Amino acid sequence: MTNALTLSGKGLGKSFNGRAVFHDVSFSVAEHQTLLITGHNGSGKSTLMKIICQVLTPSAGHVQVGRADSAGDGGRDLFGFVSPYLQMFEEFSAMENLAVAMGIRGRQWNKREAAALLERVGLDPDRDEPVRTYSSGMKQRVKYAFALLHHPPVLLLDEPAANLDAEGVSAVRSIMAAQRKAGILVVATNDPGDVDTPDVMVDLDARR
């Protein structure tokens, strides 16, 4: 696969107010591979995930993502990001949230595709109550739909099973398997059971 998608980090470090969170983090993964990020609470897993998907700027080092025939680094459209702390438009329904997401990305709205995606994550596409009335697990499912709507080549999951019941975890495992076949999967977790066989692992406890 001479033109396979690749994601790499070189010498990454992040400091806040002069305090180093982690330093000298490097990795490289290719299409159909999984990157696992581990470390205790406060080790910087979520911070590194935000750096990878270009939400945060590293204090040192750089991230590259793209294909061999593409000039420069890829943009944010390459990434889908799921995390328990992400906020949605809670006054809108799940379907309305997806409509807003597509508008933000400048993509044509496709209600049938959005409905199929909500069903994929175990939600009723006809449910029109605002997201603020959803349980924490249902909100987490909406976040998965939000992240997957533009078919991201790189999917980042921060604590992928957070707030989910057994049915939700099963749906997430299916999503993870599909992403590995389609592109690159990045998982940050304290639970080694969340990822069966990672191709590359970054242990942030060793990078403090």
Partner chain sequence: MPGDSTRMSSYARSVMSVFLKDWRSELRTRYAMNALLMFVVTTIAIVLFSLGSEGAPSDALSGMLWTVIFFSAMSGLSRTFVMEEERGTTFTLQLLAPPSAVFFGKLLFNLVLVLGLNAVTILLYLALITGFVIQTLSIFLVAVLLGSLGFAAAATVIAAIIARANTRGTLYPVLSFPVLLPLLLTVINATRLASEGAYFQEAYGEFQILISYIVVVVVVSSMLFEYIWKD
Second form
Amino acid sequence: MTNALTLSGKGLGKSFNGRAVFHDVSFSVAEHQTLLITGHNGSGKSTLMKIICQVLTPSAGHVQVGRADSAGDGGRDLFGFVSPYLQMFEEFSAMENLAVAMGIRGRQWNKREAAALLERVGLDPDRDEPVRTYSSGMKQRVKYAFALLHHPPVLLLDEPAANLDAEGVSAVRSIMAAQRKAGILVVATNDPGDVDTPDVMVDLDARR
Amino acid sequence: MAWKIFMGVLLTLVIVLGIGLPMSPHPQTWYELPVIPGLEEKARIIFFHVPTAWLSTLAFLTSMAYAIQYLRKRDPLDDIKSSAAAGLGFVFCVLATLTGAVWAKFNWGSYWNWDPRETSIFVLLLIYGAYFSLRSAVEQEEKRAALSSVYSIIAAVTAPFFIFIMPRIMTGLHPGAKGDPNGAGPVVEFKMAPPMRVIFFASLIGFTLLFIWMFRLRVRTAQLEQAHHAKG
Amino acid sequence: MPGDSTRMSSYARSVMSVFLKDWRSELRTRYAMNALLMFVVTTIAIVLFSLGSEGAPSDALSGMLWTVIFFSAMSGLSRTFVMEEERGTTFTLQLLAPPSAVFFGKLLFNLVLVLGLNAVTILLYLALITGFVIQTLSIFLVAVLLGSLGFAAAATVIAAIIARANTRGTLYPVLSFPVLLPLLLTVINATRLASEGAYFQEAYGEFQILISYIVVVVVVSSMLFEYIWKD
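Requested next: the structure of the form predicted in complex with the partner chain (the form predicted on its own having been shown above).
To see the whole picture, the full complex is given below, headed by that same chain.
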């Protein structure tokens, strides 16, 4: 297939205050594969995740992502991102958050699709209360809907199981399985049990 | 090394001759400075005041140039240079303000008159002050470098507006301002007698060399400090 | 392949959505509006107390009007960026939109705030301060509109800078003043001309300065915003 999606990093490094968090990280994943990033707390997992989705500029190296026929197309819409430090716009309801997100992406808003997605992650689409009033587990579910609504080819999950109960974790497992069918899955975690069969692994503890 | 000795000799001569040479209304010999009506002995400040004002502007532009360079290349050394230039610019800006204020007291009757040039240097002082307040308010080095670079560029593109605004708001008192019988213009043009002119330009060159020397020293110490921090 | 026109409209939708998000959030919390309004009322009251029943020359009154506007604006215009930083939604926005779309959306929001602030301040000022009359309305209106745009542009980019600093307290007016001073001096001068009944043509110079200031600040800020916004 010439039109395959790939995600690769070459010689990535990042330093803050002149100190390297990690250096010389390289990887390459193809469509339908999973990239697993491990390392202890403070090893730079989140930093690497932010570099992959091109929010953070690496101090060294570069990330390439896209279809083979549209080289260099590293737009924001290629990525969906879930993490504990991602914050929703808390004065808005879950549905409003999704509408705001699609608007800021500059894309068409489809309320029915959004409602279906909220139900899929286990939330009531008609709930009008602002996200501020949600429990942390419910907030985590909103983030999944927020990350999936624009059908990103690359889904990045930082600590995917954070704040979730057993039912939530099993929902996440089915989301991960669906993403592997649809594109690329990237997971950063302390607990390798979160991911069944990673295709590519990056251990940041070895890259300090 | 040689250029530092040259600088030392040059500045010594400027100080000795600028202060020491006698003034006379009708200069007879090469070493007598002519009297400028209305300025008399007070004219001697031109050898020290103008170079400091020139350096505060030069330093500001140097700082902005390295700020642009930093944003393009993200080399921490460019940020060190940018802030070193700003630090020196601030010192010379204070010196220019003080020498100007002292002179204004004797020539115009009060230390501060909100003449266009006084207002401009006041704004330059404010910009330097704001730049260093910003630097001290950001802890992370990369962020501090990027934010202060952006600020110095924004300040540098808005400051030139004063050139157009000042003449519309106030008339100047400063030599070289509009209405000065000796000629108007953005750069002060004096009808300087040859000996004065020689000392004046020697002073400009000497002070510029002094700036380059101090700038390199500051950059080196900042580099050493940073290396020390990274180790410890 | 999306054409240029769809890409353009998608970008415009991003900008509008950033603006609308802030606008709806502001309508719910009224944080910036309350701060601005309280500052206007307080500062005008101080001006009134200090003037007493005596008037002041028109250039002093023009200067005071814009002093009231400057300090009131400093109380509320940084909110749009500081709020994102405090709630941790800067990263969320970074994921969603290109930096320049965020900048222009926030600029639009601050422009609406500044226009509202100026309208309220000027109406109060005209009603309460005796001796302040506008004789050439055309000069005054053009100066206020251009002044608001320039003010919003500079205030927005400085707000973005201070939002990323660790200590923000007094930083906002300190950083804004030198950058805004050329604009302030020009609108003060135009206001003085308007209150002295000058002909419209006499303020052309002021308008030229204001327009070039707006162009320079908007272009340079939108180019540099990425360096402020991205870590």
